[in-house]
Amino acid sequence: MQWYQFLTDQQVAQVHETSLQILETVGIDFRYPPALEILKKGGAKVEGERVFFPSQLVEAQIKKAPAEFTLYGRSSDVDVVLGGDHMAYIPGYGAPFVTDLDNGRRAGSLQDFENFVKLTQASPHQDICSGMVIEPNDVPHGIRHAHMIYAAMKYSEKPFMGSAMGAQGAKDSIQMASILFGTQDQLAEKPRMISILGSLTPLVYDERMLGAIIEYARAGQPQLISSLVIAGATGPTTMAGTLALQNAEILAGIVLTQLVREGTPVVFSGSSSNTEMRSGALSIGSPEMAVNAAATAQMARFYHLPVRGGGAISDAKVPDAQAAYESMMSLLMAQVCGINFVLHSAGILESYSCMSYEKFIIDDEICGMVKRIKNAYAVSADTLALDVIKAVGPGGHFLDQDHTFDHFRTEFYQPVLSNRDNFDTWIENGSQQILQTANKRLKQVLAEYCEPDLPADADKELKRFIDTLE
């Protein structure tokens, strides 16, 4: 299909050239000696922690990353292709709080994390398990990552996200994946996880992110190289300047991955937005966030790389009308501009601070609708339906036609939550509003959840590994 083009080709080239100038003349601080050594050996100019990137180095290295790659699940039915015109949905990431109608807003727990993995596994629309859908605050910080990875592997067959907690977190993630899926060489050949690692805007990469980037790249594991510039705070107020800064930071991270291991799969990951100038806070439910996703998609296509952006993102505090219109705006923009990796596609509230159970269910319905829009429809002699139109003729109806029965199940999206009854029927059925319907639905999904088989020997070894961390 045709993608929405927010920038002209000339403007894309201008952004690219500005980013190259930033990298070559301003530079980026890399606060991790091993990264400095790799970059210097690769041809970058290093002065203390400041790294300057010659344009030729940047353009040569980014060409080495693949335009498309596959994340493999525990069965081929849940494999995910990233790149091209493929789109994958991944629920919220990084929220310290969780909320639902029954218990209200509270700190997230490991049980909440496991519940969201189960909801992801049960969803026909979510494709990858989020690495930190909520913070399990009841687990010690140093071992949280291991418990989350274990939960993702135990309760879902889908690909998952590895830890971003520095070099050690990356090593632990790789080791745990190896226990279930084979050697590190086998993991490099058929990757099962992806991590999100990014800059500290403006123009810094810290030790934690760099350590993880290097370890994952050494193991050939895919990464989202990410930048989140806050226009007016950590970046220029102008969205064009914000895009150029975001672009430079992402390119620098990708260069590092390719110098560590040529061909390391990467996703060009831009999630920049604007400052709410009345408070100084990040706004993610703004149209600026949506148009940055569109511009980011164009920059990624310019580099022939898979792209991350969009999501069911909102600044709303509860799953209300604000949450709905902001979420649909960003999800639909992600679809029409060609985003491949849609993180935060279900459940997120409060500018990434809270996961809502009910919003997860509502957003999942929206994801189904957007996927239906992406699939468009077939145009053929059969679907143009000239014969049945002739047969019915003026004043007739199509309800009893074989053509209708042959096509309606595949032609129409069948919602789970949306109420399409007439008003009187809705009243007779209890006049439930969407949050009540979603609450009922999530309880049903969790009650009916079927845990996939995890080999007993792998389960035992994974638990033993976690015990060594404790």
Second form
There are 2 protein chains.
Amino acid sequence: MQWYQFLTDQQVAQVHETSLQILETVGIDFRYPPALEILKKGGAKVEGERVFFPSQLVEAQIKKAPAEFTLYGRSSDVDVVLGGDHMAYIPGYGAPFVTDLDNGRRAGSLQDFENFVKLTQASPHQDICSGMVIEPNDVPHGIRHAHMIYAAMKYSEKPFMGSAMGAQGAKDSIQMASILFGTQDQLAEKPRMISILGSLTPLVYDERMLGAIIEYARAGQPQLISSLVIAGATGPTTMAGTLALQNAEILAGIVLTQLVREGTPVVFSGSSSNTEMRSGALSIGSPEMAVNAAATAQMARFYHLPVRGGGAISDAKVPDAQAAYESMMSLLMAQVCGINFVLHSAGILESYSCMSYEKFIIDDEICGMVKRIKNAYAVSADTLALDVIKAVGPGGHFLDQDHTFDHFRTEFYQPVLSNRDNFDTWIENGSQQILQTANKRLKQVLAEYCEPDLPADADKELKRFIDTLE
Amino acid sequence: MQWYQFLTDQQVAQVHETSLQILETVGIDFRYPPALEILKKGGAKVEGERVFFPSQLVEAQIKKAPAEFTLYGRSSDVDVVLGGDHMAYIPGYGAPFVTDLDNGRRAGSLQDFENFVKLTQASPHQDICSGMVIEPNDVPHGIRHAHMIYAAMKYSEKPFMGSAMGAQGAKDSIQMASILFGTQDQLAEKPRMISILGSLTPLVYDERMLGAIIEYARAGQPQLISSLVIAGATGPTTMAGTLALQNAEILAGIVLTQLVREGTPVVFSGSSSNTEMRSGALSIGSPEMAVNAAATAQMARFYHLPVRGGGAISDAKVPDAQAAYESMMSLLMAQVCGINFVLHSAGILESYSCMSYEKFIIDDEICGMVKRIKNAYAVSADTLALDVIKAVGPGGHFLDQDHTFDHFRTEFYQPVLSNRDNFDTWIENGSQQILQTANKRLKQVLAEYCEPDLPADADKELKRFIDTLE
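Having seen the form predicted on its own, can you show the form predicted in complex with another copy of the chain?
Following is the full complex, with the preceding chain placed first.
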């Protein structure tokens, strides 16, 4: 497999060098004393909150993170390898609002969160339960994270995401994972969750993120170290400068994880994009975002680290053509440039502000299509089919060949939503609209959803743990 | 630039070898005596209509076609280079039906054809006028081709496509081009048009296509030699076998062009896809089509030939989310795998059966986004922006930097249709739907369209020529 790459090796090195200069001469503010202590002890120069990283320190620490690791599910069928040429899909994360055709747009609730966990569990294409698909606004702020983790455990057996709510959120996530999966040592040995933590661009890490980074790293838990530079607002207007800034921030975070615990699994996570200059707002459906994903993948490969980028990300307000072309752009780009962790792979509208149930179903179809493209095909005497071509000959047809019956089920992607009827048949069948088809499919998936087994004693103990937080 | 590639060099060679075996041992039917004569004289073994190609013949002739050539417009601004890492967009081709929001779906007319020429001329993203965007059903069959070529000349100064209606269609196309652009020698020196000609899969070339191939080759006119294998129907169900069959057919056609006139410019044109097994119909919005485009690009590079593939192709009946994700899939795939000639880059619905005005406008936006991705970015001291990052520092902002004002206009793609407002602003502005926005934009483009100059004497002579056909 040769990934799509537009940066030359020399340009990758140039971006790397620029990042090292940023880290060494501009520095990054770490607004959390324990982080400052660790970094100082590790060899960084600390002046107040500002941390300057010698290049040697950065290069030495980055090497310690693994190139590939596994997140384990409750069944080995759903284990997920992150790194190499593996690709994992993880639905939308962090939307305050939710929408569907029946109920319209509203604040998200725990019920919505649970529904999205169920949709994730039921999907053959989504690999990991996202951490905060929507904000469960009906749950008190201080215990939301625990309810989300419980829901992920109860309604899915796939790996899941931990809380990003500071040191306490991380501790609670680890504790809950321990209740279900064993001791912290066992958890470090066989990680079950991954959390997304990141910088406050430009060049700041705050207490909330640093608290969580340190706790997770202490427990050897995987984390995405993430930077989202908004070119033209929180970063330079040039995408090359944005990449260098993103790179510096990610490297700094990864250095911290390795100083806390050598070998902590990390994912190099860049989701920078550009500002819409008329409004100053972030645009995530822009081609610049896709370009940045491809560049981020190249940088991560340079460091031999798993990489996050792409997603079914869109600035559209409804699951229309705009939502679809933006989502396909970023999902397909993620595949062809070799992204390993595709966060926001289903449901996102409004530049991360809203999750749409119908868009989740549509994006899941796109994910299936992109996975089919990823699998490409085997080349062998059987698949090259010279004998079949000989047997059929000029002007013949292949429909009734045994070879056809042997292969079509596995060779061709079977769409769930895409309509391939001709116009007349489509009219006869009531000229189905894709949004309605998605809505119908959504209800069918939720109706047919099967809850996985959660051991009764663990279930009880998890509930008791949540009670202690309330 | 490193294109996306999934076949290994060895697999490319295997496909090539299989194609040679098909050509040597199965053979291809050429249903046109002049073609049989040329091929026999060139060294092929001919038995009745069946032609068997020795491998040496194929390998020797393929080398004679140029790796890159230019199509000239009426102004040098619109010249198009085909080959290398150049990419050209050419709108939909061959649809019998046309549709728009105002008038609904109907048979295409000459007026529709002219409108699409105008939209092509006005678009900054479409590079060549397509040959038969829609069938002008209101023009008598025998003279349709001449009216379409006249419309392409009158309403656009971009390069255009010639007729595929047999030897006569080709002769008429060449004659009309000569009226406007000079002698046939001048036309061969500076080609103005390209035509799409292809096989009747599996393994047949008919009189209509062969007549045109030979006429255009005699005149040194560029042509796409095209194969559309429908995996599971007119080809093996395995995409590898489909690729080998497609490859054999394209090679055979190219051999003929080079035997007629060495150095005739050709584009290696593969648009194979799979059958929807439930209905037996062609699916063009399938992931298998995108996979085939990537493989076709690899085969063409192996032969050092310009390549055609991809497009804004869809099986959807309306310009909805399905139309958009299918179109973006094939347009983006064409870019990342290095396709040079992207036919059907705007407007296609219903598996080639219908052109949608609004979809043309939407696809044109997608083409703009993909071109932005193709242009990626320069990496330099200025674009890496270390000084700007230093000046802003941790926690600062970039909006008021000179660097931002210097770069944002060229660095960021400015969408025409995509809505990036937040939800509240979008509601305040009347919750615009993309189809309505596209419809409005369509009317604006047609209203603002400027007709290029067509020299009055050539105009008169072209009209006189058409009269002689009637």
